[in-house]
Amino acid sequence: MTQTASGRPLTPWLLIIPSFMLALFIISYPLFNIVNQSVHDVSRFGLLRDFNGLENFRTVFADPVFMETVWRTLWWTLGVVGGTVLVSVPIALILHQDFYGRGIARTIVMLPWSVSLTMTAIVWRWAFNDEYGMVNVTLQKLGLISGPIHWLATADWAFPVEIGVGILVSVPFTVTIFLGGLSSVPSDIYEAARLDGASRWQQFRRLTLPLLRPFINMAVVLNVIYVFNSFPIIWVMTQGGPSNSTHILVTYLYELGFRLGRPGEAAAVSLVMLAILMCFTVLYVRMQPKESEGA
């Protein structure tokens, strides 16, 4: 077998060139496109006009709508994952004990995650329609309100009720990552830490949070990837309103190249998203090794 100079089989690394070759392929291609189109001038239907250099760049960021976006994209990350992590771990806690119904009970849990995100936004959108919304029909029939709250149609209410949205479609994907971390977790130690003692609370505090850390770091990493590109929540319920109070980046992005026609500057967003991601994936990977020391 041809070997690499320090002794190593050269075989599986000839195996996987045609596939790493088609990847780089598939990711460098369409950024080197996105990179062509920031520099240019670019027509409403995409066409390459005069190289403008980083004139695409200067507008984004003297448009003082970009900043609010910015700093809102940020808040919905940190709120629904944050919110996400909260909310599914005491239900993972809940459906990894051992009761009657469980499975139907991991059912109703996870059901949510079969239906589009898109098909899941429109449901919540009527619910929160002014006049028969679920919500504020149940709302007045309890006597909590006295009349119809416009949810979102005004900007205090409108960001705070997709944020909320956005953590409960994330539900049933983290809680399935914590019960797969729960699993792994030997029943063995919690009988000797009863032995010794140790108060429900003491376990979870003790025990079970160290052991499921990994899962949580993964179910962080995955998520604040996958809200910070989501787009169906905020598109579906508000498209970016009331006056623009609900755009994150990705929306944003979507209404200069599709609606406004300018998709040199959307192109421009695009870069500043992938350098934001680039960053967090940076300070993430370097919080491995002090994690690994602190254990």
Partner chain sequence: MMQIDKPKLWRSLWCWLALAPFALIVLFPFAVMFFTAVKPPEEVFTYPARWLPSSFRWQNFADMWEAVQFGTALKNSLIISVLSTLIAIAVSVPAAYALARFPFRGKGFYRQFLLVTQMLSPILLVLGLFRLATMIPYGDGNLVDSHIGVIVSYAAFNIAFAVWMLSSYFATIPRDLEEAAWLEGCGRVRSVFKVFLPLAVPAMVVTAIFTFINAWNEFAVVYTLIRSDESKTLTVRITDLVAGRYSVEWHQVMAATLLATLPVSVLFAWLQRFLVKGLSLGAVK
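Now show me the form predicted in complex with the partner chain; what you just gave was the form predicted on its own.
One chain, no partners, no other molecules: that is all that follows.
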């Protein structure tokens, strides 16, 4: 029985197989299907017609909207991930302090996490409404603006607003990771540093930041993957509009596949995204310092 066979090399595989099969099943066929669609002429109902080689890719790359979207996706990812880290480090440092009401403060900071991205996007879409939205109402009451700003109807405003919402929803997860990192730092090294006369800023630069580095790396990698693939915020707030000025690759892909009836091209976009993510992962693995395999 398994009991006596536990030393055999088969046991770990038996334990792994259910998860392996399930993940393989859900990923392999769709992936195959996307590759297949990308090299065929596909009808709007998903019917494969003639093999057409790289025609879909050529069409996609020739589309100026696509190229703009690629650049915008880059800005989106950089903007949201960069902004999130910049906001999260000080918040995590504060929440790591011992102060009155820290539990409440932590709960407030974590709160955006509990709201689904879709709901967040819906609420902010209403809040940014031109005439009836509470953002304009509040800004006008405070005397910061004289008339309503057309946030989501203006290309120059809509995208930065969406980046802001993206940052807001990514902060809780990132702060959580940083808090974990900070709590793993032994406090006696700070005492030693203080005795040596290190200033607060020096302590931060020389001790906290280097010790936090692995956690920042991890937060950046995970956030890049999440943000790059993030669909609901932009889809719900502007659907890529006005006039395609807020599309990122995922929303563009969805529109091609399910709105405009061009699944072949959408499949090609999927594969381009996959290639970008692969490059990013390889880059990340290369950048990792050589460490012994963790448990």
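Just so it is clear, the structure is predicted and the values come from calculations on it, not from any experiment. Rigid core here is just the name for the largest C-alpha set that superposes within 1.5 Å across the two forms. Numbering follows the first chain given and starts at 1.
Shown in the overlay between these two forms, fitted on the rigid core, is a CA shift at residue 20 of 2 Å or greater.
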